[in-house]
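Single chain ahead, written as structure tokens, the form predicted on its own.
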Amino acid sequence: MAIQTRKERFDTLAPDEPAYRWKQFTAALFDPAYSCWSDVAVLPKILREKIQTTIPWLCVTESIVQQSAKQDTFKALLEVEDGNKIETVLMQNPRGAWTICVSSQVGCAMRCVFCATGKMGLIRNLTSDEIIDQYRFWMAFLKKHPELPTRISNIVFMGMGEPMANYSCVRDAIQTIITHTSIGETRITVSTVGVLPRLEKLLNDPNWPHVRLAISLHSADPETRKRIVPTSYDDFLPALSDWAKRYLKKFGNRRHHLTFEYVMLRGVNDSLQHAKALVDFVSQIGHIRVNLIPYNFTDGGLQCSTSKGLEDFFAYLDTHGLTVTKRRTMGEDIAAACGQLYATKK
């Protein structure tokens, strides 16, 4: 089933409308004063009536919203038009606002061993509208809950799917959000396992918004990485190193850094030898931030590194000059943490 975008439906519905009507239409989607098409007084009444029966105000429908025991994380199961389902997460951040984690695909083809979404396989790409409406869903959710902080300050593309495998829709969604909200480029992070042809493309794509990028590295040893990320290959690491140097030369600055993500798996990638390999790999590239991610259970026979193992790994990177952080785990009790998102039609 091909999913028509809002733009395609609008052009079919109102082919003779002036160009500024589409701009008014799009701006209305982000106006907190509106909750349905009949509210949008800036559009002619006859056009509103046509839109009301043809173009949904939201193209995602709430199935379930769960709240973590700590009350700092919400997870929503949303149904899209063809009956498929996706998950998206709302998390409190240290700035007293919210970060949302959005999905870019239904399922994922990358098959990373620590990730529940990879067990779904790839069902289809999300449209830019379906990506945007995850943000709009949470805005509407917060409006209904005045007891909660109202501001969404950050967006991370770390939900279901590989964003670089849905390049154009992710790019268009980010552009639209930046245009119509107060969220700037450096408050948006796109996480990827490293689809190098698409990473090469964005280096010279004038329409790519230069948001922050996070590469899911998980090991600087090629054999270990292929075990964790089955779509990796022998020459991936040197190719990534070459790309990262060119990326940092072109775009790197204090606020626009590159991050390597590293999920900590006991007995898989958390030894001293793996730490040394990571230091060697990162040091020859330049200024990279390494983000260590405690593994979250996904019923895959894996275990998180011990607290001591994680701290020792962190300390080794730190003492050898790497900029290293440890991700705060949120929402694990509702399967909303990194790698735990999973949804089916039923």
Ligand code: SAH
Second form
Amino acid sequence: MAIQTRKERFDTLAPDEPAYRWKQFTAALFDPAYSCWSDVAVLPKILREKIQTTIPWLCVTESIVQQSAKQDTFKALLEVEDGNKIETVLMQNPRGAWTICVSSQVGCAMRCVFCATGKMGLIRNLTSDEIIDQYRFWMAFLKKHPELPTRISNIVFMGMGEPMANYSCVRDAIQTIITHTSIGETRITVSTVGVLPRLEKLLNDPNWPHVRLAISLHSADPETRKRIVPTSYDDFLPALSDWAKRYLKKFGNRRHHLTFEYVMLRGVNDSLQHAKALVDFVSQIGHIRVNLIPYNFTDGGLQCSTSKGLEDFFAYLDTHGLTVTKRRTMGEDIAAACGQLYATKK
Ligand code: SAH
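Alternate state requested, the form predicted together with the named molecule (shown: the form predicted on its own):
Once more the chain from above appears, this time first in line as the rest of the complex follows.
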């Protein structure tokens, strides 16, 4: 079943409306004063009634919401119109506001060995409406919970799916969110396994919003990377390095940097040799941030590095001049890693 977009439905039901009606329609979706179409007094009543019967106010519906004991992480399983389920997470950030983690696809084709979503395979791309409505779902959720901080300040594309494999819908969703909210480009991060043709495309795409990019590297040793990310190929690392240098030359500044993500897997990619390979790889590119991610257990026989292993790896990178950070772990009590809630429910 192909999902019709809001724009397609709107054009069908209101073919003769002036162009500003679509703008009013879209702006209404982001207005915190509104909770349903009948609230949107700016649209003529007849049009509103037509919209009400054909375009749901929200194209995702709550299936489950879990909260961490500390109430700083909430995770939702949402149902989309064709019955598929996706995940999205709300996490408190150090600024006292919220970061939301959104999905870009139902499932994922990349099959990374540590990732719960990878086990599902790819079911389909999400539409930009379905991406946008993960944000709007949390907007409505926070409105119902006045005891919680109200502001969503950041968005990360680190939920289910590979955003670069759904390039145009991800791009359109980001543009719409940037236009209608106070969230700016540098408060949005797109995480990608490194789909190079798409990364190449964004270098010259005038419509690509210059959000932050995080590349899931996981190893600077080609064989190890291929073991962790089976879609990797022989020339991936030199090709990534070449792309990253050109990206930094064109866009790199204090606000635009690149991050390499590195999931710490015990006995797989966390030895001193791996740390050395990472230092060599990153140093010849230029200014890259490395984010070490403690592995969040899923099935598949892998384990997170020990805390000493993680500290030693961190210290090696740090003393060799890399900018390195460690991801805070949140929501462990509700299995908040990519695809985990979906997997548990199945
Ligand atoms: N497909 C994109 C975005 C989704 S995953 C990508 O690969 O980047 C977002 C981040 O979460 C990636 O860095 C991914 O490697 C990491 N991740 C996925 N499952 C994880 C797990 N079980 N534990 C820790 N990190 C995980």
